[in-house]
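Single chain ahead, by itself, as structure tokens, in the form predicted alone.
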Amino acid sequence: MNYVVAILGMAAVTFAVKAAIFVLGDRVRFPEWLREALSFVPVTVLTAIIVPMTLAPHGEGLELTWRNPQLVAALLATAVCAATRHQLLTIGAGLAVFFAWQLGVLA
């Protein structure tokens, strides 16, 4: 129930500060430091849902092992990133990883 609060909570934050800029157009200026501000918004709620579920898939503390098929994704995720700096294939390799990891290794 925590994390459904929590994810709505994020969904209204964000679809406010999306829904302000939008009605509000260019008739308020916000400050550089405001604009800074709000462009991390995406990432940080993001990286806040996605970490967690990587690290400690089945909440009850962290799962560094080569055991948790999301870390290994993940980790082969970013490498795919940091070679090609493609999303695309980022995220399929991942999936691919994800999926053979956990019906092949893991079986």
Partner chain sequence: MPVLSRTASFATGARDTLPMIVGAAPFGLIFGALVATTPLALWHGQLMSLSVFAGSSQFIAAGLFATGVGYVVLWATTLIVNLRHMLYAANLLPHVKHLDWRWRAVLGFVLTDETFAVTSSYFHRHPDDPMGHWYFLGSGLSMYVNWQVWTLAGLLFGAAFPRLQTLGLDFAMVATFIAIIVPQMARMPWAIATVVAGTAAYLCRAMPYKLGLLAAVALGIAAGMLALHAKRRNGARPTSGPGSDTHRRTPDDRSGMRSQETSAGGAQ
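Positions refer to the first chain, counted from 1. By rigid core we mean the largest C-alpha set that fits within 1.5 Å across both forms. No experiment lies behind these values; they were computed from the predicted model shown. First, how it differs from the form predicted together with the partner chain.
In the core-superposed comparison between these two forms, Lys18 has its Cα shifted by at least 2 Å. Core-superposed comparison between these two forms: the Cα of His58 travels less than 2 Å.
In a rigid-core overlay of the protein, Ala100 has its C-alpha displaced by under 2 Å between these two forms.
Got the form predicted alone; any chance of the form predicted together with the partner chain too?
Chain alone follows, minus partners and molecules.
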């Protein structure tokens, strides 16, 4: 894979998405169902990315065990976020537990 082509392709897609409505103006109309569908995009994409990384971090079988630091830290981050709704606190707590688990508990 040519990484420059890959990145410039991403840039072209992103620019097309961001600027299309501004440049085309009122000639574009959003059907109702599309607006609805788009509202589900952030949660589904982000979840689809992190769930396999968390449940099977080595790309093989399910690692539903306390020895899986990704899983332990992800569960804790989820709990912190649900309780506080604070983004930076969630990230900080998740990372702290992740590194503590790897360097302390499992070392």
